[in-house]
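Listed next as structure tokens is one chain, alone, in the form predicted on its own.
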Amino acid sequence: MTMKYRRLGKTGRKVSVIGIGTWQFGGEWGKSFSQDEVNRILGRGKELGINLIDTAECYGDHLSERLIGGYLKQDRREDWFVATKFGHQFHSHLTRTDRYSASDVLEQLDASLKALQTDYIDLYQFHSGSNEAFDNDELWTMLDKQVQAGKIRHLGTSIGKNDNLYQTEQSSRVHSEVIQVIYNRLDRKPEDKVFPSCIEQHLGVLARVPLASGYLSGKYKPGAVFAANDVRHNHDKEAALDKLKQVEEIRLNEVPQGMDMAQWALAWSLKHDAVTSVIPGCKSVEQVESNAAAAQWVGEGHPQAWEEA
């Protein structure tokens, strides 16, 4: 299995199609992670060609990039695209604040860097806020002067819904180069609006949530139960039931016989030409593998296929 590579947009970065998210680490999926066991999943990630991690300040306070850095101490700094958010204040289990301000945020990137034990940041998003909040002229001026200093390599935005196309179009003028937003086979709603405009400003894409929270896993029946430490167990149960119903469908209608459903899943989200890498979460090292086994199953020929000079 040979990893893919794509341009993330204008940024010129290449990053693997298959990407490493973290809000897991944070302890909200069901689980506390070690260094050690966060160490064999990124390690295992690295071995499989895969160079992308997503995380944020707010998944357990730091405490996701905690264990990233822990990692990333001892490995080639040089060889990961880091990405980050801002924009939160973790409290307590799914319990949050809002700071945006541009102080609020320059404490957070700081902290965010010592955290992550590194002295810069590849990309670092705005993190799921208002437009009201996205609207400061303060905040983009000081998170510039922190790309002049170093500090930031890239600006992105994750947009909160991903029908927000006026994040998305306001991408240019506030130089973020990346959107960040929800995109898989049950929520399709990006290729509406927000698409397009990627596409026009030249802008990569990371699809979050590409598993649908882990619907479409295909590990999960109508009627599954999560545990009460487990983001999912606060979703709405009709909902959830209506979803893994339709994947259900999909398994028999769409999935080739004998394929397994959640690598379909991933290399179905990478087939839009706007999207440059999915970043799917993993709990253990066999999960970050058959992650990115589904790279194999990416067609060649799109617009943001990397091509070695």
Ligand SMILES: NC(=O)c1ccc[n+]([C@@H]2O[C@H](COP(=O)([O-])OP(=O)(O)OC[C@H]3O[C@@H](n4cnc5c(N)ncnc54)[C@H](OP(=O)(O)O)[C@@H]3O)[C@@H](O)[C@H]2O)c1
The other form holds:
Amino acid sequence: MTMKYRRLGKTGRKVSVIGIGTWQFGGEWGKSFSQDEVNRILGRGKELGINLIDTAECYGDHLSERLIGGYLKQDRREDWFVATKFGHQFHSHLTRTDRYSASDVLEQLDASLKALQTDYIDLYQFHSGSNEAFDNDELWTMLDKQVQAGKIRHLGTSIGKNDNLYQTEQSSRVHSEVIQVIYNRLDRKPEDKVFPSCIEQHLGVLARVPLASGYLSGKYKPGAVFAANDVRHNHDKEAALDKLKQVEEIRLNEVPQGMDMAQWALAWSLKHDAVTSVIPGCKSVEQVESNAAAAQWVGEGHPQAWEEA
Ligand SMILES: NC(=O)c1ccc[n+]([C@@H]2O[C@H](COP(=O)([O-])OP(=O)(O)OC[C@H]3O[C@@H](n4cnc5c(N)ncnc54)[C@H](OP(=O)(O)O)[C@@H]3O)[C@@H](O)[C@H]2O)c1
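Could the form predicted in complex with the ligand be given as well, to go with the form predicted on its own?
Complete assembly follows, chain above in first position.
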């Protein structure tokens, strides 16, 4: 089984098509994580060729970053492409407040570097903020300076709504080189406008929520109930029911017999020409193994396929 790699748009960086999403490490998905568990998940991911981690300032109060930092300090930092985000202060389970001013973000950057136990972040992403928060020249000028200082390698934008064409189109102007966006078999909205703009600007694309929060794994039946400390407990019940009914149809009509549906769903998102990598959230060694194995279903000939120089 071999991992596949792509060029992350104009960053020119080599990233595995399967990444590791780590909102889960912050403890809002029905379980908390020990350093040892995180070490085993990331270590196994690395053995399987994964080099891309996505985290954020508000997955716990820099908690997910701290667990990743605990792993990175005993590994070779340069083997990993670490993406994190800015713009919120975590307070308690699913409760955050906005912090997008230049001075607040500078403070968060230093807190993220400290938590990650590193002196640079590969990709620093504007985290699902409003267009008003985005339209702040002081913020982007400050970030440019941090790039020049070497604390940040590349800037990116994680768009909150997956049809936010405004922030996507503004990417080149603010020197943001990557879009992170919800894209999966149940939600294809970016195909209309966001992806064409990404292709035109030569942006890298990280497809988040590629398993539709786990619903697309096929293991949940309509009416599934989640623990109170699992973010899915708060999902709109009607919408979740509708998604799980669609998943049953898709499984019957589109997923080859005997194929693991989560792997199928990841490979599905990776087919689009705009998409560089998927970043499925991961809770166990078994899941990182299964997700890495999805690379075997990813076809050749993608426009961003990595070719050794
Ligand atoms: N605004 C933003 O920028 C933003 C927002 C959301 C997410 N993200 C990022 O995107 C990442 C991915 O999104 P997400 O975690 O929300 O949703 P997701 O990747 O669609 O779903 C993750 C969930 O699917 C289940 N799963 C994972 N691998 C599986 C496998 N092989 N087989 C079966 N089930 C599996 C796990 O939950 P169970 O096992 O409990 O079902 C896991 O918690 C996040 O971790 C985060 O890094 C960013």
